[in-house]
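Next comes just one chain, in structure tokens: the form predicted alone.
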Amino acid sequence: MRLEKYIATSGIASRRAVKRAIREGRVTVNGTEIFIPGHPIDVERDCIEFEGKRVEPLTERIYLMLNKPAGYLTTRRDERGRPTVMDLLTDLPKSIYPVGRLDLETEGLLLFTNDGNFANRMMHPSHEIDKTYLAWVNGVPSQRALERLRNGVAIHGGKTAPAKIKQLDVKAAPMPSANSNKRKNGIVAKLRVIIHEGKKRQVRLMFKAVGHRVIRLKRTHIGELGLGNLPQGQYRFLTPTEIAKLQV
């Protein structure tokens, strides 16, 4: 079996994380720091270890969705002591990990796993796997506007692929004025977003890319996943039917 899959599998990191861990030289096969990914491993008889940590066959895996809110980092730990999503999560086995990632301020539906092929499958863009958001933006975006968003628009990492939006409401909220700290009243326009990509930030700079500043945003579905009535900081447990079709 190749080396990062054996890791991948057993629980510890997504395929992606460890072929960058084992580049950086963080894992030994029988003691020996190996830096290309593909090395061949026997599962029965090598002795594996990541960061130090004798490497297990996985027992069980585990599935489960958050409701993150603004304000965690979407990482297992931070060298500056912030908050992580991980400190969310009471009673679980360290073993597992996000999926993907939601920036810091960005609410929502956030996977977590100890399977690394299922997390693989979800992150990879050659599933195109639907991502559902809401985005309440400054001001209103005229049509133009939306439809370069549907075309695709040229953003830190490239151009983007078409997405689906939808305007769903405009109302006048409390914004901050740009010379103080008081609020005054603007116009919030608030959109369902659907991409199947996951770019650093994307809808950020989609709407920044149009001239207009995401104030809030949520992710609401993956593919036919959604937060239901979780509360905001709660998570639950996928049900064996929601797994299945994730997988498909």
Ligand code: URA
Second form
Amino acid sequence: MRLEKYIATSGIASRRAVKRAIREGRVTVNGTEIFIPGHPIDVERDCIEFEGKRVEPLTERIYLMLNKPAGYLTTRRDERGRPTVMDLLTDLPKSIYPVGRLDLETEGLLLFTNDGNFANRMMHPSHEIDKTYLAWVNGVPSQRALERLRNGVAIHGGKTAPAKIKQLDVKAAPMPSANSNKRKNGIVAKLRVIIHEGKKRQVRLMFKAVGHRVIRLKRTHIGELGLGNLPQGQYRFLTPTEIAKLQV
Ligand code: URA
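Pass me the form predicted together with this ligand as well; I've looked at the form predicted alone already.
Time for the whole complex; same chain goes first.
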């Protein structure tokens, strides 16, 4: 991995600040000053110091967020060779895995870790961590449909827990869809949906139950942790404060 990428993804400083620090000799690799941002490092062995502070090696506990694009499977390996989220996590130890899952066509915040206890706690239903989604749906849900969604609708043979739903926008123009084949003319409503359950295809099935098709879905938050301006397809490490806030 490139030295600047290793340090920047650890969250210590922005990419630009890291590059400047390297050029100014404020970064060492195994005790030697390195002035070239693209200097190749071994993420599992090299000891990197940024302004005298050790940048934690990536072999220890890892917690990171990916802004998942549509079209990537949430799995570590696909037998049919389709793109998976792991393809977007280059230069990282193979021991990390996704915490929960997003559908193939769902975008947004996906956590990864190599900390099994953390992953189990995050996914355990008893913790009821809020997950916030933006959903673009065909047509404008009526007040009655919104109330039904808020109170719970029948999916997978059971009733969904109460949800928070807010309509944010209605557009006559086609909304950009993750899958261009699914572009639709007509009215598209954009809603914010907050749920704490993780049933399979839950948000899509909830809207289906009230007669609307989700044409784009993006998870923006898990608890208080948000995607911020992380570009699509990119990942970054969580800061210690972010990790602490997620500990349940
Ligand atoms: N709900 C869905 O329908 N899909 C997801 O990927 C996540 C939540």
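Whichever C-alpha set is largest while still superposing within 1.5 Å between the two forms counts as the rigid core. This structure is a prediction, so every number in the text was calculated from the model and none was measured. Positions refer to the first chain, counted from 1.
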Rigid core superposition, Glu197 Cα moves 2 angstroms or more between the two forms: no
Rigid core fitted, is the C-alpha displacement of Ile48 between the two forms 2 Å or more? yes
